[in-house]
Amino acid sequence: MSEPNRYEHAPRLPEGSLDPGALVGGPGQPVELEVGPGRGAFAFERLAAVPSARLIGFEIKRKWATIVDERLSQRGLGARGRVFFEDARIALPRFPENSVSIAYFHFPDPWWKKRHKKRLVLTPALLEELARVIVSRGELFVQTDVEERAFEYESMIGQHAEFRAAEREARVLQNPYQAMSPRERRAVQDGLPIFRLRYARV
């Protein structure tokens, strides 16, 4: 007899009309969105550092969506933070307009070779959805340690009419959000370059 899969009931977005804010204790309010939270380090730090933050994560790995969502609850952060077993490309179109305050993409490019481009997360189609759901003056933050990808993201986002650099230039030296992903932390510790792009929705 096979053992039950403890991740079988990974958290999913509810059916029907969707109010993201209501999922994290702020009905009708925009939420922060992390695409690909992995093991949740950024979400834990962000919610602990900023008591007003309300964050939803989309994670395509069933195991980590389940574990991180459970740990958020165990740490007393579950009222303001949730992680769902969802593909952003499918889930984000269900979000209403002006429902996201900040969207984070931390190193969304594990397959950096050209033949793997079809597996990239941040694509023109997803960028269109981000332009729809991010509030006016809301933010889009992307960071990578692959310079080629940084140029591609910079070109793609920079050409979109709904986004402009949040500062004088899109590239910024520091992560201003009081939280780091594990990959970012390792890169900083090893002295490796990180290419950070920060945009505001017009």
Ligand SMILES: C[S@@+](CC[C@H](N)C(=O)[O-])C[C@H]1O[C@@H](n2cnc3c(N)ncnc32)[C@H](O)[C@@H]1O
Given for the second form:
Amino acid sequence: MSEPNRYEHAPRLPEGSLDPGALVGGPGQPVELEVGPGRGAFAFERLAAVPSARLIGFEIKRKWATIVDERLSQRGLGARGRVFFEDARIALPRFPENSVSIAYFHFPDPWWKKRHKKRLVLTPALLEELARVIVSRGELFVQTDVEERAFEYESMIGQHAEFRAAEREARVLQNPYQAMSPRERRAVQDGLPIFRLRYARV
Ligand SMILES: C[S@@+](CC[C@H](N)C(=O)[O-])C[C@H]1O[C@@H](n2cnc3c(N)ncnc32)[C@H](O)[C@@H]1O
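Any chance you could show the form predicted together with the named molecule after that form predicted on its own?
All chains and molecules follow, beginning with the one already shown.
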């Protein structure tokens, strides 16, 4: 007998027109967006550290979307933070323009071999959506431990007319958001290099 799906009730975005701010207690206000939060440490820490932050995550793993969304609620952060079981490539086009203040991509490369390139989440098509939804002077932050991917992201985002380096150069040494993703924390503990890119929407 097959076990019923324990995560059948995974949280989904509501149907119809969307006001992302309204999903996290700030109708009409831009939200922070995390693509692929995994086990959620960044969302927990970010919301705890910055009481004004409102954050939505899109996670394609049903189990982790459900667990992290539940934990946000259990930790008293559910009014300002939600994680939905959604594919960012499908969900983001549903966001209205100028609805995101900061978009985070922490280690979005589970498959770093060349043959897995087609599974990348941050593609030129998604970058177009980001240029549409991120507010003027909003931010796009990407970090990875795969140097080859960092070069590719840097080249792709650097060529986009709507983004410029947030500081003197796109590459930054530190994550300035007072929160770390699970993979980031592990890389720091293991002393592995992390390649971080930070852009502002012009
Ligand atoms: C390598 S893991 C990194 C997890 C976390 N960001 C971290 O830094 O520890 C990549 C995460 O992105 C999620 N993911 C991959 N493609 C996605 C997509 N199209 N939409 C939403 N999440 C996605 C995966 O399920 C996974 O949880």
